[in-house]
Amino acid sequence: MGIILEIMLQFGMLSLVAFGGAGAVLPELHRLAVVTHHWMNDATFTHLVAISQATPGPNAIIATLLGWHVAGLSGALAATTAMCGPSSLLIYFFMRFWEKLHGTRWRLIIQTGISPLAIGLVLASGCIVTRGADASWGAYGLTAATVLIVLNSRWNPLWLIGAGALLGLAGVV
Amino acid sequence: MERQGEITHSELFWGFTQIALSGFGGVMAWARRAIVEKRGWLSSEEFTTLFGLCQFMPGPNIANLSVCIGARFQGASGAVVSLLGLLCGPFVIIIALGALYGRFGELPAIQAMLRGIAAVAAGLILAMGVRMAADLLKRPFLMIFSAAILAAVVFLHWPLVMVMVGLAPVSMWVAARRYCGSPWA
């Protein structure tokens, strides 16, 4: 019951900073998951987000995945829960508020204010699964062919992925 | 533009969970066509604003997004029957997926598609926030503060809650005086 209490609560808590999305407060997952808690290593992270990416649907399922693997079926409930639980509770009372603040000044300023720290993290995102636990030259090299081939083309991601797995597979990263 | 009222709760399920499933990496630009071009539930303004209410509100945009058009049409039951439609399927697969990590991960050839996955997936993100930086460039000072994260999270591995409840208030207090004119000054 602890394990599952203590993914509730840090998660929860995730979930009311998450600006940038849920793939914004992976370096915090990681943070928990490898260094405070030791509920993996960071082979087995940089898996698990590895595999959430190639899932459809909402980035919050790597949530799901790190509480499945921490405590089976009730921790993967838990983490659910808990990553869209209390954003979705905020944002549904805020709505119509946010409504009323349209045009305000600060509505700007909280909104100017915000998203440099959502790109902040965001990019620590990226950086933690760049930096990996094993991550080669070849790795890097692939990290950086997908930033160009995203910002200059509009290929759909999962073609990337699949590439990712082949080229990793080849043993080229 | 159909009225309030018209979409039903097992519209609202079905078609938050066509948008989840279609959707790799990017769910957002599928949204958007499923909700404004394939089912009109709303008008591509409307659709702009609530984006960028649910872009700026912290949790998981697409989440933020089914509750808020849930409730619009069916009040409390529909964001939450939204939501779930959103969740129910990838949950199920996410599991399925761990459960094979769990019993075959350890293989090499997994070990290494997975490397090569991960990779393409860092990639998938730093542009992502790349893209997103684009935006700052009108406001360069206000880069300080994405630094200023990105290396107390990355580097030093503080909380990011305390982090974000000392950078947020300074931030916008400077993004006050500096662009937006100050309601303090």
Second form
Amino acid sequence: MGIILEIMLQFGMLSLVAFGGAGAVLPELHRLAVVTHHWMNDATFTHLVAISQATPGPNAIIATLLGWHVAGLSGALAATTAMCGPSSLLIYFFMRFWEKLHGTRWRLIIQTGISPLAIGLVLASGCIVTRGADASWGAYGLTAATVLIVLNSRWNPLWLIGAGALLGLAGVV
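The form predicted on its own is what I want next, because the block you gave corresponds to the form predicted in complex with its partner chain; please supply it.
Partners and other molecules omitted; one chain follows.
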């Protein structure tokens, strides 16, 4: 199978389960790109995730960057189309059905079940990025402290990013 077709098939399937966006399927993107296909190593994957998070716009930019790294412009276009197209079509048609369920018990059950799933997928994504980015016990400690603070307080994450940057500049982590 050609690389472009492989990218479209894999990313297209992932788009259908990307509750919360492409960031929610980072562990599977990592498995595909690093472990299964050996398109890149952990460090490259982590750098592409960091670039995608630093750029304005949707978090699906990670698909574009992975596609670009693997197969240039055609890979970027294939990955972006595959990551956005199937899920957009599914949601378009699903919303007609979903609105009919307004106020029903089934809608509440589905919403209650999907919320922890999306949170778990995002936390799993964070674990993948942490393994590729943290190089010391101090960095792992800073990451763990940040997660605990974010999950248990109302602090704006930008303060934590700033604190992490200061610790990094000071050579603490």
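Rigid core (definition): largest C-alpha set, two forms, superposition within 1.5 Å. In this text, all values refer to a predicted model and were calculated from it rather than measured experimentally. Numbering follows the first chain given and starts at 1.
**Q** By the 2 angstroms cut-off, has the C-alpha of residue 165 moved between these two forms once the rigid core is superposed?
**A** Yes.
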